[in-house]
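Shown here is one chain on its own, the form predicted alone, set out as structure tokens.
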Amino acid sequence: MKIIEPHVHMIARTVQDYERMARMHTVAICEPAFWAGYDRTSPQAFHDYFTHISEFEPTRAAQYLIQHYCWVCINPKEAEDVGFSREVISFIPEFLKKPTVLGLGEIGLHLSTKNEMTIFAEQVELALKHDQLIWIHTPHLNDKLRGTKLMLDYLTGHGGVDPDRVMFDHMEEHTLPLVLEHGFWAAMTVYPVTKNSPQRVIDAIETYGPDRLVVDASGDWGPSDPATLHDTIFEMRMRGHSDKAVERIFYNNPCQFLRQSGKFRLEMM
């Protein structure tokens, strides 16, 4: 069995995490745009940033046979700074040539501010006039259903956006179906201490069917394990759920909705 990690921050991370999803059988792994643990002190940050997830991670995951693919952004919780964004914002498109990159993400919401708002609507607009794919990140705990509803509006009213190149992160039992019904894709992340567990995460999924659902670990530089996603398939199978429908979760899915960047090189299987 195969399996595509959609969202992890491979730059908080070590070999060894390579090592280990490697040997549990990760063939692509995808690394969206994120905080860093502080506030960057320049734009010029941001495009170090950006070239190391672009070429010097690849290169990392390579060795032990894992394809890696980065999207690229300046991330919700910076995006406060409307000035400072748009520097950033205005160096993004030399690196949607890349050949590892595959759009904008992750834009979104921290605080569902004013500013955060124009940030992502700018953001959007690149996204769209570079036909580039959308990964978003919702916020944290009790303002995630305000803020995805804020996004969703302004996507659903936009009369631009394909919902099927977008796809909403972080989803819980209280957002999902509104993604859900709009038509957009819906990642579930396995955390430690703010998001989702296994078993929370096959509930939906036995709740909800099986389309447009994808599951991601996000590793960061906080408490969190690549190998959640590997104790969510185990929970899934233990439930008696078919390889064939694990399979479509943890490889189809994804790679159906990262194939349309046109970059995502695996095949569905």
The other form holds:
Amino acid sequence: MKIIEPHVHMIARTVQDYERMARMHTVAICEPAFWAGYDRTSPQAFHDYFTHISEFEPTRAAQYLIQHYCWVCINPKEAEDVGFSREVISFIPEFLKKPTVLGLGEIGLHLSTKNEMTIFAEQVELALKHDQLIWIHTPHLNDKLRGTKLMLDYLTGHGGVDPDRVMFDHMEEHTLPLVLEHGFWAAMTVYPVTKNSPQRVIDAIETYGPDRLVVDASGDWGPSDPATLHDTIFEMRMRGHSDKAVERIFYNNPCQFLRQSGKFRLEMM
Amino acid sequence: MFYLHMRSALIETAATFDRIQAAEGADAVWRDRRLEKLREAAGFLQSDEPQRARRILESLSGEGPDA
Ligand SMILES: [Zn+2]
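So that was the form predicted alone. Now I'd like the form predicted together with its partner chain, please.
Now the complete complex, all chains and molecules, led by this one.
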């Protein structure tokens, strides 16, 4: 069985994670642009970052037969300064032309402020203008419900957004049904501690069915582990789900969503 | 950090109750003495009295080797 990892921040990981993922049959990974654990001090730092994830990381991944794709944007944790954010947004179009850049992401909300919402909306417009997919970061913990509803209201009221081309990430029991009801895609992120567990993710798949659902792990600079994706696959198999059903969630669903970019090179199984 | 772990432990426990209730044959399992005792034990979390862990362990004591 082949696996697609739709959300991992490899810039924060060692080559050992590439080795482990390769051994666990991961064939493609996607790296959304996000915060680096500290605030960057200039827009130029984002230019370097986008260059790193669109040019250097694919070469590191290729050594392990893994296709590396990325998303670019100004992330919500650094979007409070509107002027700064607009400077970053000004050079995003040059990266959208690159062969492994799949769209705008992970845009979204962190504290759900007015300024964050302004920059979220401007990046949605940029995505629409360039016919790009959108990957959305929803706030963590107790801000998740409010932030998710704000973005859902905005996107459903917009009129020009096709929900089939938008992924809401970091979904949990209280936000997942809202996103699916409106026809958007939903991703659940598994963490080793404090957030979604493999068990809760499989519960959600059993409750809501496999349509428009994907699962990703939490490879970043905090407590996280790309292998939690494979723990979740094991949990699904342990519960007696067929190989076909498992393959749908961990390969075909992300493949179907990502292929809309026109750049994702894997075929559906 | 304590908060995040406590929040997570509570949600995981709630999700496990949901999982059991949604499963086939849940009625019989739902009436299982051990589950009843766990639900009772959850009540200790709402009290202001200290030694909650000790009181939960005491309330679960004497339920047999599989309890
Ligand atoms: Zn992320």
